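Next up: a single chain in structure tokens, the form predicted alone.
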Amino acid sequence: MDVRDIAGRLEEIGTLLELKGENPFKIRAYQNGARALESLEEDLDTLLAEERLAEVNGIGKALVEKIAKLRKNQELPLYTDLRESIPDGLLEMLEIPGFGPKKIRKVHTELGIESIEELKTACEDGRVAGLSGFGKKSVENLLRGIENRIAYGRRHLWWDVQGVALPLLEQLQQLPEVDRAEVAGSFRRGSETVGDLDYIVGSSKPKPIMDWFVSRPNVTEVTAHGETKSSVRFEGGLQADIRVVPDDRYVFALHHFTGSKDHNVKMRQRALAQGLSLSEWGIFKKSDDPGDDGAKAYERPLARSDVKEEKDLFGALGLAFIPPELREGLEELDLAEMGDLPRLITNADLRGVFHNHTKASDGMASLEEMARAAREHGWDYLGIADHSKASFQAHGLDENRLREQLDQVRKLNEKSGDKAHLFAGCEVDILKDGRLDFEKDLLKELDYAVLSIHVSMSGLSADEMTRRIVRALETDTGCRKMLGHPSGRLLLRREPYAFDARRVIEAAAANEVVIELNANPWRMDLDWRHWRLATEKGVLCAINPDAHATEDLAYTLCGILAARKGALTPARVLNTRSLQQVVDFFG
């Protein structure tokens, strides 16, 4: 187990002990141990090897042995016994917002309730309201929590969240009491999915901001309303937290709550090596570290009071500015120390896109409408890649219909007007055995072919699926090839099929195949974690919206986020090239 997994297990043990009604001091020991591990500033293995882990504040000697076992992936009998002794229904109740272990234990011991259904019935018939510590209002909140627990617990697509997050941020930034504000967390890092929103605000007048935030029209529930921090839920279950800090501490809070945890740990370790302490409150001399005492943190003198922007924070530790998308605890600090961070691609770098559909298959717009919409985006070219005949469910084109479309593309390109240049492609199905849906004599008439899997996605082993994809990449098509949405995943809906990404990337490199970064919000595929290897192997990327309507062309924003997380530069992305350069590339 890594440090986060161990901390999670200790936190879970604390929760199980609380459900059992164990000694509060014992419960707190596990909770404190979990928090101590999450904020660990030294390597866990080093501390264990040098027998110094018990010296860390919050980790007593009794926990050291358990942590060491968990680090070796050994199970703890205490955890196993606790888990088996507690009904599954009580654990499911922990999913209900605001319904913690103490209250769960109370309804269990006094009413014999062991499932959410029994709890709902007891709320409706008045038995829960009759318990001490419960009342009419708390029962109403509990029923609402039961109803919404699935929605509250799920993650959300980045694309969906930005429709809520960005308009609210714009309104927030316009409040007279706000000096500056930003959305932090996984949203700012450009993660594919987002659990909740974290707004960070610099201001000396928090109260009006708190009151404004909890009174937004799309707020369905206010879960906390404090002096400097509030929490709400929006329609659909998305939670949002807001924190207001003095403006001179804003940068530190923004960096901390942007994360990721792994990135923050490495930053704290770097500060520690320089005799400093970095936290959400500031950069302090180690002796002045306020620790977790947020109430008094603002009274402590900052070791670096010249930090006005995030670039100053990184500079104070001898680092170049690290874009939020790269803050995943990988090699970003090493690159920033050497000043070798890449100039990441932006949406403005795109000159066109290649994987798009029209009414000819399962799209909603005509060739001309798509070409005009592309020009409105400021693009010079647009590729059309309607489905091939094997995708019958998408009204895929047969040989005759595809040739008719090629003729239409040529005629449109001969006309002047407010349209982008059209490239003629096709999304050609990779069949179960790795053959392509069309033969070379047709494919060579295209500018390019997007090779994709739409059928027989299950029932194949990882090796079989890999060999299927590699065979397609090695096929002589007589035109340029792109590998479309390589993993077949649909975020929050369908897991990727099993395949060896390294072998596929190496095959793409060997056969000069472009790999698509499908920007559809449900896909964002190839996953950003594989692009460093693809870059190392010399593979070109094509960021494609897989648009089925003119408005879908805007999906490129999601592709840019994933590309930035994958450290892609404009030079590694085909569609940053000019029209003439792409014409030359297609040959």
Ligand code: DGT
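Just so we're on the same page, rigid core means the largest C-alpha set that superposes within 1.5 Å between forms. Quick caveat, the model's predicted, so the values are computed rather than measured. Positions refer to the first chain, counted from 1. First, how it differs from the form predicted in complex with the named molecule.
With the core held fixed between the two forms, G98 has its Cα displaced by at least 2 Å. In the core-superposed comparison between the two forms, K537 has its Cα shifted by less than 2 Å. For L272, the Cα coordinates differ by under 2 angstroms between the two forms after the core has been superposed.
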The other form holds:
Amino acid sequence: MDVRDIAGRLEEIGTLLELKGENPFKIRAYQNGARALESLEEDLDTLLAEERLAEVNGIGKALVEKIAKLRKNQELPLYTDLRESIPDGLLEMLEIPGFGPKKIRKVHTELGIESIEELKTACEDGRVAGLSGFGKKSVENLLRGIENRIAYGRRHLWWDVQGVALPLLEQLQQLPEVDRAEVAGSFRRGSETVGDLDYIVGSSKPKPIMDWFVSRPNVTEVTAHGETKSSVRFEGGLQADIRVVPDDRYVFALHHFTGSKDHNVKMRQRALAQGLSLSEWGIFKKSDDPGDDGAKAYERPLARSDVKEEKDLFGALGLAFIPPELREGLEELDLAEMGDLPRLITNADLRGVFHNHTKASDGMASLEEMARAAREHGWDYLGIADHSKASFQAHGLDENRLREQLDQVRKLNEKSGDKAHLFAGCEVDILKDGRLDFEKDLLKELDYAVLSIHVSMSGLSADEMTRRIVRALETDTGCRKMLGHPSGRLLLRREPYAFDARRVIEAAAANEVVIELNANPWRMDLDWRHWRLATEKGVLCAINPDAHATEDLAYTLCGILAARKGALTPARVLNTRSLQQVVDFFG
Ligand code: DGT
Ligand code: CA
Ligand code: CA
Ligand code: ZN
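Follow the form predicted alone with the form predicted in complex with the named molecule, if you could.
Full complex below, order starting with the chain above.
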């Protein structure tokens, strides 16, 4: 396990101990240990080897041995025992927004509740409201949280899904019986969350493929096992359908199961208007010439051999190839008919990214490590934007520490080596009233400021929240401004706060503020659905991984998908520009 995983495990142990109602000192020891690991200044392996880990503030002697074990990928008996002794239903309740271990323990010990379903019933029949510490209002909030949890539980983050979907696809493509294979559905369209996976395979020998698929080691349940169609559930709850079709029908099946439904409806309407019919089986032409095989022959397939790839299918209906990400039933057919589809941005267009964290706040890597990792991605520059002081939970920097970091960035940039050029930014908190956490005299020394909301996220009306953001965008900082993760949502965890996206976009345009497409898999924020408006208003986009560790830089992959869904072209995205152009832009 790396440092971050170990910190996560300690945190989890703390939570489990809390669920058990253990001694608060013990609980705090694990929580403090997790915090300490997250902000470790030195290399963990060095500290372990030199037996200096116990000297780190927040890490007691008792934890050192446990951390060493986890580092060697050994499991802690304490942890496995805790997991086993706590009912799964209680662990699931931890995923209800705003419902923590103390309250879970209370409903468990006082009402004997062990599952989310039971909890829901007890909220509805008034038993929960009767407990001390639970008012009518908090029960209402809890019920809303339960509804969200139930809805969220059926979907998965795109990033998490790709870790399962793509390795399996690669293996599938290598089976000797498989001619072609692809993952279709919302995954292929690059949706931010995915309900289930839809594998489409072209082959004339479906049986061995079916048998292979349902017997994958990570399959926990086989819900259907047919001759050409099967369905399974993987560890973690993700479900997948697989369909095998003869290779000459592959393109039609792939297109149909890629969807979306709205896109498919428009495609079928278009076919009908041309005297054709389109389905997952092929394109058919109404014919007056009945064949030998009866009534069905009135519908003759267009020669399937002419449709070898998806572009041929679109071509048969007089359309240019529509990239999967655009197939949402919006304006894509009209654009494809006129040959006006945008040249969508690709990952290869990125020359760098801007919003990233280091050890100085809540990141895991040093400036230099981040700069080298960015270079390994083939990038020319990397922007550092650590938290500002109002985000004290994330170890936000005060004025002095930010100035210190600025110096370090300048010095690093002068040193040669295989690393990206660093831009010095800061993720500056937008305070409750729309003022910024730092004054202009400091901000003007930065290359740019990412303006984000982390404090006072609830309790404001949509109008108040909108005015707060607009005020921040209008603030004279003396440096370039970017709006960070504008909606504050955490996918499948926390709804966006209420605000008027149109007014915010207009204010960004009026004040030449770049809007971020935060590519952290939990965020995907600003949502792709708003980027057409933003582009129309002339707003520039920055695709930012919001990396807290070197490996997080890869989040740009899913950010690119969202950008493509938002019809963004390289010209509209700041981080497609060269180092010199960005230097000029920052002025
Ligand atoms: P998901 O799984 O909820 O994230 O979303 P999708 O889009 O992957 O939906 P899914 O798995 O139910 O079906 C895959 C595609 O198959 C869908 O995008 C379009 C097509 N499809 C499925 N059912 C229907 C249907 O009833 N009508 C039409 N027109 N297309 C359908
Ligand atoms: Ca699906
Ligand atoms: Ca499906
Ligand atoms: Zn942030």
